[in-house]
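First comes one chain, alone, set out as structure tokens in the form predicted alone.
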Amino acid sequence: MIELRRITKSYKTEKGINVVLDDVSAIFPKGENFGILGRNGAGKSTLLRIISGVEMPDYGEVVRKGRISWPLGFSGGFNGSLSGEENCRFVARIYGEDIDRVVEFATEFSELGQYFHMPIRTYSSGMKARLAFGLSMAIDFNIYLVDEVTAVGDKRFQEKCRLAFEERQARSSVLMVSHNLKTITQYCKRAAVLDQGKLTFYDSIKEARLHYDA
């Protein structure tokens, strides 16, 4: 279960101060599947990033119940002087994952080769994604953070990705940002729309079209 309370965040531009979340609040329960539909910058992305821990609101907070990851392909928290194998040996600690297999997992799966045991420092943005997702997969989460607009690697990889993240479905739920409605509806359920820094929830995908659409 994620609680957001009284989420506020507001960023300065040369405009002045563009508020994208604005005093939010909502509750997404265990074992359903959420979409938040979304313009481009209407802070979806950013919304994701709060819930997960990756960054802080100016106002508010979330409560987190159960193991929540962090974004899917989201490579920001990475110790760039450490190797890819030592990242996710860092990363299995913290959660109390058998080392090895997530070692094992990651590196099979992020195919990066001898980059592996190199510093994170050396990679690409596209590997560095790579990593991420496949160190997502190496972990059990009770709920799966995803951002649509990652897309990693070529459309092969990309397909690999899709079903390694089907095969968690089955067994956890998925909160899920897109600008996309055909991807909202294939993984999700239910669906709010985020605009203007307000959250509005819907009981139906069908409702929150009519939203977004307008």
The other form holds:
Amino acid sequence: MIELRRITKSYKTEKGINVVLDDVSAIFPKGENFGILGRNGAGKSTLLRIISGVEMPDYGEVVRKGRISWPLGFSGGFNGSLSGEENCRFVARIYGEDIDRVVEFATEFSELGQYFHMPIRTYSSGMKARLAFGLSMAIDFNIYLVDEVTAVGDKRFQEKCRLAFEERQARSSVLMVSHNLKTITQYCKRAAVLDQGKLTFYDSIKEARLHYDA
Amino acid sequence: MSLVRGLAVQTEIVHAILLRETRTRFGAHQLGYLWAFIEPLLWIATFYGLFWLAGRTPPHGMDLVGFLATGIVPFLLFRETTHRVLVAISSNKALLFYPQVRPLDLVLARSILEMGTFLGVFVVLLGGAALLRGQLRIDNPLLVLLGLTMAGLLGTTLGLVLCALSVYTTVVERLAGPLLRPFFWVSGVFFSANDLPSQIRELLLWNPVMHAVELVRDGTFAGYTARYADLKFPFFVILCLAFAGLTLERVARAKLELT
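After the form predicted alone, can we look at the form predicted in complex with its partner chain?
Below: every chain and molecule of the assembly, starting with the one above.
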């Protein structure tokens, strides 16, 4: 379970203060996939980083229960000069997992072939996302924080991700942010829309879509 | 989470970062660990040549190579630790993507790696010098360790202050080089406090790095006593810098943006 209590976050820009999250409170219960829709720059990634705990809100607090992943996205989390395998070993260590098992799982899932042993800086953004995805799947999280990343790669890899999540539905759920309604629809039955610092909840994707398209 | 459990997790994380830092610090080059020896060896060779040309002899009770090694190693330990801790966050931002990794863990891992590295360099250099001379004697190993730790902690805490400031402005990274350069000339790398005129000595003893160098020499050579080296003053400086650095880091943490 994740609970947001009156989260406020703003950034200083040249044009003044930009309030990205304005007094946002919410509860995301465990066991249910949930989507957050927002346009580019609406603050989706910021929200996800605050939820995961890598960034701090200006005000408010986040209550987390269960094991929650780092924000899975295109960027961040990997050291460019080390290989995919070395990065996996590091992550396995800091999460206290069996290193060999994690490496084996990530190799197999990410389908990077020889690239797995090459420095991350030689990867395309799609390959990085695949590695992040395979790696996170090797660790049993209760909630996966996903930042657009499933929209990556070919149809077959997308399908593989979806199946992997379906398989572990009983013990894990997904909290996903995206600007793309289609991606959210594939995973979630309910969604919220992030717009101008406010998070509005809807009981179905259909209702969310009405608000989002408007 | 209990304190013990928390500490165990933190130790594991610092350990993981340490392994990774070792790979990126030494693994990227063909020569690997040898790089750590190149700079001190170059300095020793240069000053050996200069001393020989000028007909200068090392201060009483020391051999020239040992004298130079005991000066350059603590100094480089101080300088390298400051530099590497200063950029601990900016060169490792990717790691902060994992919620359990904190900026302080990055600082700690780098500090441990530098101290370990230069301790190794020190042992190998003195061992090498002893092989040439045919005998190895370190008068008081604990005092040597204390001096090296002092140099490492001075670098760590100064680096921490600069690192926290660098979150606010990139000027810090650019200023650090010029700021640290004078230390090379006033830390007793190629002279000893005992031989200085009292007025200059009083002035130079305000530099805490000088005390570290003096302690290392006192501990290494049976015939040398660092009459003017003090423990209280340098550790007081370390304490002040640590307090300032930790406070600044807490404030800077909220400012840190990951993209």
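Positions refer to the first chain, counted from 1. As the structure is a computational prediction, the values presented were derived from the model and not from experiment. So that the term is clear: the rigid core is the largest set of C-alpha atoms that superpose within 1.5 Å between two forms.
- [ ] Could you tell me whether the Cα atom of Phe141 shifts by at least 2 Å between these two forms after core superposition?
- [x] No: Phe141 shifts by under 2 Å between these two forms.
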